[in-house]
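Only one chain is given next, in structure tokens, and it is the form predicted alone.
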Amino acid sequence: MVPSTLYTVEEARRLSRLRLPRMMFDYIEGGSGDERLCTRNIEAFDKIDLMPRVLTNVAERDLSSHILGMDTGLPFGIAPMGMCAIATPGADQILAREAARRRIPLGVSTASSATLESVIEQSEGYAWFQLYADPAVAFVDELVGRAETSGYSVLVLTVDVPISSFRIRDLRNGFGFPMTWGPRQLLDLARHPRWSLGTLAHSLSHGTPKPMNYATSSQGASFVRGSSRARADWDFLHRLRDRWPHKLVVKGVQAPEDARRIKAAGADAIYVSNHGARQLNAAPPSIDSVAPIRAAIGDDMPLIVDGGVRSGEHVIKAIASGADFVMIGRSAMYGLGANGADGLSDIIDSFAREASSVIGLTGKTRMNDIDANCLAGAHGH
């Protein structure tokens, strides 16, 4: 039985685990190697303390924010994620509608299950296009052109996936594209009839879920999961900066030295991420990279972060630590997997309500007021 409302990401996670076939849930939740970075990403937030402040009128609080020329209703958005339809049928359309309703940016993956054109339309412009340096040069150039023609004002170049990582869950489950369907996988589908029948019904009316930006390419591009994206080097970045006339974000940055060089190359924002602990398992937690990168790039360049964000409290901690904006990934997917559009809405509601409470308890009423002074350590504690 579905709870009337999902109040926490952990509730959504548990329900997703029950509802989704094992291979689908494991793809959403899994990381690389022994997955210890998945845990460390979350635990790093727990080590950050905020200082409560008193005797300030915080009755009225405003969570609106501004990032890369976009006025947003909340200080967080939804990170780019490929193959979201494995969580629930029509996931990309659900995400787009929610982004429009909340006025928050939605990252649209190169490997999204809906075309980049349809997502920016359904999101009413609240979308950023995420680009991989696919081995097919003409396909990448085509994607950039399609994004510009469709009205995207922000392009996010992901640079932390030059090669595929060692993801044990996916290897064990035979998860890939196209999917491997053996007796074990078919039995898994049979044990999850709600997901299986819902996906089948959606496929019969809308077609089989696939990476639609590839399927609609005039270059005949085909999606190969785990293919090399090693072309994303410094020369590629410089060429893309020259090619793209709007805001350019570089995602997957953790080294301050890289951040300084990316800023010098003319990028408009740094996106701190360890790819949700799905690439280098020995990397630092994302939140731990925020302060060093902020120190490296100064205060005049926007800084975005994702990784391990599981609550509205985490959002405020990230911004107090030096980020300008936060993106959520698995938290949104757990909501979708638990209860589709309603589950996603519940998770965003819970983030927003808690973030509003937290800023008030730190004595603030606006997102612009959240800074390092909100951290307990700033007061000699």
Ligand SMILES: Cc1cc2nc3c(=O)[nH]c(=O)nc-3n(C[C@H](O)[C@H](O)[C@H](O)COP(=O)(O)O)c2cc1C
Second form
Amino acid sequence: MVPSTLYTVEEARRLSRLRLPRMMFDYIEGGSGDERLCTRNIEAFDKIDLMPRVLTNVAERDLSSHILGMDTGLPFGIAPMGMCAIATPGADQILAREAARRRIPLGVSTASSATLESVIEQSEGYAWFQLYADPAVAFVDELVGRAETSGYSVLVLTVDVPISSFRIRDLRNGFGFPMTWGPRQLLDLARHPRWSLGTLAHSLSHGTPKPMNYATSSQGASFVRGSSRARADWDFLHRLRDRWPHKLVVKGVQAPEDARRIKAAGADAIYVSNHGARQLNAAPPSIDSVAPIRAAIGDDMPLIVDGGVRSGEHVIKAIASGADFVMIGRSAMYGLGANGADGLSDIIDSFAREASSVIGLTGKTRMNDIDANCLAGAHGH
Ligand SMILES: Cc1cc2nc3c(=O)[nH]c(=O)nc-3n(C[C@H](O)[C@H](O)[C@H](O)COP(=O)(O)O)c2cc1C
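With the form predicted alone already on screen, would you show the form predicted together with the ligand?
In what comes next, the whole complex appears, and the chain from above leads the way.
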């Protein structure tokens, strides 16, 4: 059955849930602890109102934006996610082509299921490389070199995973990297033949999905999901700043004090995130951290945010709250899981259509005009 156009993330989520083996779906959707932050990340957007404005000609509207030296077609991009290929075969290639077509940045995870070299090429330069301070020192060093050689102009250091978190779904499903296959996992695959056969067919021609930056490393490093990335400390950041000559972003920041210090260390942007509620479940919803971080770093430093963004309306609310650019995580994965390239494209289309409508109804025509003046209530009018 070919699904009709997906208009909402919820439709895509429901279809993904049917199509993906449960352990794969749970890895994508799950958060840490009791997962209440997953819901809070999304619901926090409901507390923000935008003020409708009238009697302005908003017939022509433009969603193009600019972030970290990149002119983009839309005010949002795709957050870095490890092992995207579990959502649909060839997901990294699909994401890269979509990034090129839309002129939006694609985050390429250290644990991506395609090599960082192939993604920057297929995305025609619309890719940012996301670095984890993996315990294998030489491997990390090599990755930074590979990112530079292959032409990345933005490096995103993720700092909110110093240790792995308590993810109950993955523990229950026995889901990890490397994967252990038992009767329970095999039954799950058998119950989802469309996914299993599609992945098998793709594997026969392209190899089984694996963290390709590790597989192609000359250091013989292997990806172990629960390994500590606690090596990412202030000293690591300073050394990375000295080494990386292009834009450096620090992802996973919520404390204003941390943001000030990261700015002082010479980073080019702060990426506000709670890892999509996958790390500290007791953290504040990510959108609630935007205004305090903006106040801490001032107006001259780019601020990127992700977490709970499920619509074009959310994108505009994030920008009105003080972000310069927005990234989407699960929304993209659900689109891929529901219907591959078409599903992803549907989700991005619906975000863009809604964002365009929302800016018009707030009396604006360009992304540069979206600011706190668009907010209604306590922070705005
Ligand atoms: C399946 C999955 C894998 C992820 N892998 C990474 C990763 O490798 N590196 C990283 O910095 N963030 C990773 N994240 C976090 C995302 O970059 C992003 O912060 C989060 O998904 C945003 O929240 P949202 O899913 O509610 O949009 C991952 C998120 C998901 C859902």
